[in-house]
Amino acid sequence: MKLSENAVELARRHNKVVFRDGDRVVKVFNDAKPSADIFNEALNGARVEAVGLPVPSVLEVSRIEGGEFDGSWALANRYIPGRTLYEAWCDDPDNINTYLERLVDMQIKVQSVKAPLLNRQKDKLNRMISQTKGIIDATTRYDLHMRLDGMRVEDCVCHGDFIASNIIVGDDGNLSVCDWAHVTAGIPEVDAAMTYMLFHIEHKDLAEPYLDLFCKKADVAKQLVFYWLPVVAAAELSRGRKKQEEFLKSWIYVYDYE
């Protein structure tokens, strides 16, 4: 894969740089990102597209040829003209409730679709909690594993990182969802717990309105979402979130809805 001279940098994060390059969006990863994870993200995107969800199509996974990123692994997806839902609500803060409702409606739409070929939510969370040795004590890890052991089996598509910056508002007004690196087949309450937690980290004032709206529209009791908060907080600790470590540790012990 080659980046053209007209490629424009859109974002830069700890393990990747994202470019708009003509009719594609290219994520270029550094050496810290295992190639297996990159291919898995591409496979996830193909699988959710196959079940009819609105996603940017996967175009290519290969190494970059030439230039600053020569030899780096990259993932290319089709570019969808528009902007993110986050950008939209930043430009129109008076209508934040409308954008929040669109986010919740799209999340419920995604969760209504079944995709049994995806990785199992339960298995992934168990693996992530096992990786927190040295961060979470053995007794707490055991309790979290036991909580997961009782998880019911479902095949709902659970994005795993469902936030406004991962939703594209197309020029035609339709929504598409990107960044499927963390998607699993599982239960919606866990996915909602993750989004609720991410709102607390990034936009705390919207966390409770989000939860109220999700539970009302999905007809889900808040207690069910809160039940999984310790699990998703522990899973996030496995990703090395040093800035949020104390916050996430405090949520591991939030067991009941009050």
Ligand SMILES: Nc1ncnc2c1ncn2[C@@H]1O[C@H](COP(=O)(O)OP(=O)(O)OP(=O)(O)O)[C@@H](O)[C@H]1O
The other form holds:
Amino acid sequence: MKLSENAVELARRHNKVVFRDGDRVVKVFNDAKPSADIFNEALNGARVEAVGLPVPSVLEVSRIEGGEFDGSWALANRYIPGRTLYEAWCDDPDNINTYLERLVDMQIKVQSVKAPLLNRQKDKLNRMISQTKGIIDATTRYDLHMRLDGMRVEDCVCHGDFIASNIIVGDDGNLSVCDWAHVTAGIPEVDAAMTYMLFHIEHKDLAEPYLDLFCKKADVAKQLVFYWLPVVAAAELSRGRKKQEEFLKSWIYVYDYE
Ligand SMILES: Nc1ncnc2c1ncn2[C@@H]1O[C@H](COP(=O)(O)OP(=O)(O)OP(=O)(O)O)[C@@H](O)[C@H]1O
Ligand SMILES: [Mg+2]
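Given the form predicted alone above, I would also like to look at the protein as it appears in the form predicted together with the named molecule.
All chains and molecules follow, beginning with the one already shown.
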């Protein structure tokens, strides 16, 4: 695909730059990103669209032709006019509870849909924990794998990165969800544990209000979400984010040996 001269940068991360280019959003990846991950993200997007969720349509995966990013792999999705739920709450902090409610309602709506063709949550978490050799010791990893072994089998759509910057409030007021790189078929409590952990990292004061609301609206015991915190914290450690390493390590113990 070609990136036009009018493309506007929306976000820049260590392994990609996200542009709006007319009616498309184009994520341009650097060489560090395996092309299989990019095709996987596109397939995830197509699968969640196929089960009827409000998501931006996947348009294309191809290499960029010409310009600064010539040869880089890129993923194009349909642009949804609006702003993120995160931007909306930053502009209107007095109504944070309303935004949290919208986030939780949307997360429960997404989780209520079944998508057995997605990658399995349990497999993905097991793989990620196996990748923490050198960060997490073998005994702790064993406990985490054991916990995953006992996970019940369900195929609810679990976004895996359900945060306010991945929710778009359209100009028509309707919500859509973007960024399906981490979606799996699994159990909702694990997905809620992931969001709770991400709130702890980015907006600590909202972590407990989020969990209260999720558990109330989904009628899920908090203990069931807490049960998965060691597993999601360990999985997050596999991403090699040094900044949060100490915090995440303090969450990974299944048993307290002291
Ligand atoms: N289809 C879309 N329509 C409108 N805005 C979008 C769309 N896709 C992405 N955006 C905007 O671009 C931002 C970054 O996109 P996205 O969340 O997909 O990437 P990311 O957060 O960098 O991904 P990852 O979590 O995989 O690192 C979003 O927060 C949102 O503001
Ligand atoms: Mg995102």
